Structures are given as C-alpha cells and as structure tokens.
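Below sits a lone chain in structure tokens, taken as the form predicted on its own.
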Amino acid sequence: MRTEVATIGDDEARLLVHRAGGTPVYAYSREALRAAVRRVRAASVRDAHIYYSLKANPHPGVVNFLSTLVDGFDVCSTTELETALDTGTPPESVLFTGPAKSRAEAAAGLAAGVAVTVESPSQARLFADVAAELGVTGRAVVRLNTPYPPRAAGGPVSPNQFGVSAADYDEVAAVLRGSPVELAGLQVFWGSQYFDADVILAARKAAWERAAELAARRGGPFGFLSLGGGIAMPWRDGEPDVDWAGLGAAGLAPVRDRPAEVVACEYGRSVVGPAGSLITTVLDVKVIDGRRYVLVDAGMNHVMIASRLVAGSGRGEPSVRAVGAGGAVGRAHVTGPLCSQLDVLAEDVPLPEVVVGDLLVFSGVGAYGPSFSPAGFLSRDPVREVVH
C-alpha cells in the first residue's frame, strides 16, 4: 500500500476552474479523503478512534465530509471548534487542544461541552475557575510533555514547549480533583511527519506505557487517551513513502491492559494531504541565463509550504504537471506573481512547453494550504477552494 494522491484529468481540471470561477483554486477529492481515512485506520492501534486535526485543513466542505468517515475532531481555536460542531459531531467527540488558552477560549470550550487539553498547573487553575464561574462541569485531557523522537536512528530528541512536565503532573491532577473539571484522560502527542514505521511504533509503545503507568497510579483506566498520530505525508519528489504495511501489521497490538476506555489517534496531513490539488494559470514564460521560468498566478501567499521560505533547497520538489500541453519536456522553475525572491513553488522540474493561459496542477497539497499561508501578503486576492 502506498500513499496515493488524488489525480485530476485534463478535462476535469478545466471544469473545476470554471466551477470555481477562476484560478488559483484548491480542489479536494472526496474519493481520496475516503481512501486516506481507510489507510490511517488500518495503520493505527486496533479499535482506536480516528480523530481529524483541523489544523491541517479547516475548509468546511472537507470537515463536513470527513465527519462521515472519522470518529472525532481535534480543534485548536474557537473558529475550528464551531466548524467541527457545525458538522453535527457530538461535543464528546471533539478535543480542544492548544498549549495556552485564553479565558475566553476556556469558557468557549467548557460552554460547548467538549474535552479540553490542559498543559500546565496555571491552565488547570484557569479551567477550574472558569468552570466554577459558569456553573458547569468539564472534561480535561492532560497533555504530557513528550520530547519528539529523532527521525533517524542515532539522532537527538527534540524538546518542546507542549504539555505538562512529569514534575507538574501531580499538581495538575490535584487542581482538577478539587474543581468541577474532571481529569478525563491523557494526550501523549509525540510528533508529526514521521515516515519510519519503527519510529512511529516505538513512540506509540512509549506513549501507551506512560499512560498505563499513570492509570495504575490512578487506580484504574482513564476515560480517554490520545496517542497522537505522527504519520507523514510525502509530497515532494524523492521523499520516502510511509511503511503502511509495517504499521498495519503492528496495528493489531497493543489491545490488552488498556490504560483508557477510549483510545484515539489524531491525524491531519496524512488524511487531507493526498486529497488536495492546486490548479494555477500560467501568466508568463521567459528564459534568463538559460533557465526557463514559468510564472503562475498561485504564489507562496496561497501555498506557503512549497515556497523556498519553508521548503528551502535540497529537499525535493512538489509534483507538478501541465494540463493538455504537449511537445518536448524540459526543465523549468515555477514561480509565483509576488514581489519576493522566496516566491518559488518548484525548482528545476520537468515540464513540457507551456504558454500564457495554460494550466498547471500541483498534486498532494491538501494539507497546510490556505490557512497556513500568508494570505495577506501584498493584499492579493484569496485562493479559491472546492470539494469534488
């Protein structure tokens, strides 16, 4: 099994542009979303609930469709919270995450009845105070600080600012016990964008064992445990694919001595990344010092993840093709319309001869698109989005 990305035929690409009213336009495939959810479910701990993280792509059409496929949502803001609840998903299947919530965000989460993550003693006290003021109860999921594992054997772990330290856990638990907010579960989020099945499985095992230790101290299982997700989305040429078979074979365990009644795995880019394509129009073609530049109407303000600011150099290039163009294939640099040297979407990639008005399609770009990109830069028009 490979990470299959959505493909758009030439005729379909043209029709999607007409449907959207122009370019640039992101097109998200329902068929690819369905296939991606099947992949991650098969690669997860057996019987785990699958949560979709809206941070990867909060488009309402995407979220509404995924609500029919996943078991819950991970949200990081009050806007994402409302998007998730607007699908009809019950509040008990929504987890409101984030390392430092404001008083207004705490009130919104408690008023909505969703589970909320707590990441420090002071945040525990905040939720306790707000719940008392509102006259409501609540469900807290304590995120445990977890250094991110190296991506390759022998590398260093990555410290981070997220979660409750081991030294502070007892204080957090005590604050919650004396409040209207129940300590309902744990979140052990250990990182993102990992390809190596051995790394993923070892991180899951460590998270499971840490949760089991705290459950034993508690005297019984928690109601909820989030093991994070971590599975990568390969979108640049030359990146390794995920070992889906290895993850699937190991997904049968662990199933005994569960530290929680409900175990969830959270995924974002590995669900929506393969489903998205970006269609853009060629605005100009020119040659400078022997280099062919193809300038398009999509820029880093629409697809920041492809820009040199994020992609850098030497990390491979996104998959891009020309719609309906023929003739000899040569090398090209695809750049956007912005007044910035960083506005490079693909360097030295194979493309046939194209002319002004032709369409290019970037594949596998459904994650971290418009909401991750600096849409306000140069005050240009926003990108369009459709689900098909």
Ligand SMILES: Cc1ncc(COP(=O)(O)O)c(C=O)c1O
Second form
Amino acid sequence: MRTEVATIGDDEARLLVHRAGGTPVYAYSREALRAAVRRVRAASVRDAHIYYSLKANPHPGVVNFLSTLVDGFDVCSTTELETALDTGTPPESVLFTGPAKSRAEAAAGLAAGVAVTVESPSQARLFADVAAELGVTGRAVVRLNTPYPPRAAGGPVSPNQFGVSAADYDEVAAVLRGSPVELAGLQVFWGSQYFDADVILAARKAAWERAAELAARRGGPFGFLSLGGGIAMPWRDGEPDVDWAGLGAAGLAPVRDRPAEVVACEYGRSVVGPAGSLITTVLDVKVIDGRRYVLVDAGMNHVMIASRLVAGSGRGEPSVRAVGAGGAVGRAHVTGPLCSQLDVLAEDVPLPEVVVGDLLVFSGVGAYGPSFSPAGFLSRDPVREVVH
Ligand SMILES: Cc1ncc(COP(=O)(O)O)c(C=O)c1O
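Same protein, different form: I have the form predicted on its own, so give me the form predicted together with the named molecule.
Everything in the complex follows now, all chains and molecules, and the chain you saw is the first one.
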C-alpha cells in the first residue's frame, strides 16, 4: 500500500477556482479523506477507535465529512470543540486536549460533557474546582509524559513538556479521586511524523504496557486509552513512504488483556495531508542570475509548512505541477508574494514553462495549512478553502 495523494486534473482545477471565486484556494478531496481513514484504520490496533485531531485541519466542511468516517475527535480549543460538536458527534466521543487549559477552557469542556485531558496536579485541581463550581461531574483523561522516540536508530529521544510526569501521577489520581471528575482514561501521545513501522509499533507497545501497569495498580481497566498516532504525512517529493504494510500486519494481531475498554489512536496529518491541494495563480516569472523564479499568489501566510521557515532549505520539496502548461520542463524556484526571503514554497523543482495567469497546484498539503500559517502577516486576504 502507498500513501495516495489526491491529484486534481486540469479541468477540475480550473472549475474549482471558479467555484471558490479565485485563488489561492485549498481543495480538500472527500474521496481522499475516505481513503486516508481506511488506511489509518488498517494501520491501527485492531478495533481501535479512530480519533481525528482538528489541529491538523479544522475546516468545518472537512470535519463534518470526517464525522461520518471516524469514531471521535481530538480538539484543542473552545472553537475546535464547537466545530466538533456541530457535526452531531456525541460529547462522549470528543477529547479536549492541550497541555495548559485556562479556567474558561476547563469550564467549556466540563459544561459540554466531553472528556478533558489533565497534564499536571495543578491542572487536576483546576478541573476539580471548576466541576464543583459548575455542579457537574466530569471525565478526565490523564496524559502521561513520554519522551518522543528518535527518528533514526541511535538518535536522541526528545524530552517535552507534555503530560504528567511519572512522579506526579499518584498526586493527580488522588486529586481526581476526591473530586467530581472521574479518572476515566489515559493518553500517551508520543510524537508525530514517523514513517518507520518499528518505531511506531514500539511506541504503541510501550504505551500499552504503561497503561496496563497503571490499570493493574488501580485494580481494573480504564474506560479509555489513547495510544497516540504518530503516522507521517509524506508530502515532499522523494520522501520515503510510511511502512503501511508493516503497520497493517501488526494491526491484524488479536488484542488481548486490554488496559482500557476503548482503545483509540489519534491522527491528524495522515488523514488530511494527502487529501489537500493548494491551487495558486502565477503572478510573475523572472530569471535572476540564471535562476528562474515563478511567483505565485499563495505565500507562507497560507502554507507555512512548505516555506523555508519550517522546511528549511534542501530538505525535499512539495510536489507542484502546472495546469495545462506544455512547454519544456526546466528548473524553477516557486516563491510567494510576500516580502520575506523565507517565502519560498518549492526550491529548484522541475516545472514546465509557465506564464502569468497559469495555475500551479501543490499536492499533499491538506494538513497544518491555513490554521498553522501566520495569516496576519502583511494583512493580506485569507486563503479560500473548498471540499470537493
Ligand atoms: C495530543 C495530540 N494529538 C494528535 C496530534 C496530531 O498529530 P499528527 O497530525 O501528527 O497526526 C498532535 C499533534 O501535535 C497532538 O499533540
């Protein structure tokens, strides 16, 4: 199996631009979303509930469509919470995550009846306090701190600020025990953008074992356990693909001795990344010292993940093609319209001859797009988004 990235034909690209009223426009493919959910489900622990993390793409049309395919949502703000609930998904299937919630966010989560993650003793006290004040009961999912595994064998693990340290777990459990908020489950989110099945499977196994140990200590399974997600979004040309076969084979294994009634995997980028294309219009073409620059109307204010700010230089380039262009293929640097040297979307990529007004389509950019980009920079118009 391969990660199939949605492609848009020339005519379809032109029509989508008309439909959206112009460029730049993100187009999210329902068919590709459906295929992606199928793919991650087959790559997860058998019978796992699949949660979609809105942080990767909170577009209401995308979330609405995904509500028909996934089992729940991971949200990280009150706005994401409302988007998830607006799909008609029951609150029991929504997990309000985030390392440090404000009092207002704690109240919103508890009032909505969703499960809330708790990441420290003081956050546990906050939830206990707010639930008592509101006169409600609540469900807490304790996130366990875990260093993120190395991307390459022998590399360093990555320490991080997320979750409850092993030393603090008992205190968190004690605070919740004396409160209206039940300790309903655990979350072990251990990182993102991993291709290697061995790394992913080892992280899942470690999470499972920690949960089993804590379940044994408390004398019974938890209601819920999130084993994290971690599956990568291959979106740069030449990048290795996810080892779907390795993950799929493991997913077929029978599951015994569950430490929780519901075991979930939470995914963002691997669901929406392959489904999204960004259609842009060429605004200018010029050659400087032998380098061809193609300037388009989307910039890092719309697609920061492709810019030098995030991707750096020489780390592989996003897949980009020209609509209807037939000229000889040469090399080009595709840059945005912003006055920043970082506003480079694809460096030294093969591209046919294009002229002002031509359309360029970036593929596989459906995750961490508009909501992850500095939209306010230069006070330019927001990017359009359509689901097709
Ligand atoms: C707690 C949590 N869940 C889910 C995700 C989504 O991860 P990804 O988009 O890599 O699948 C993240 C990403 O940061 C996260 O922190």
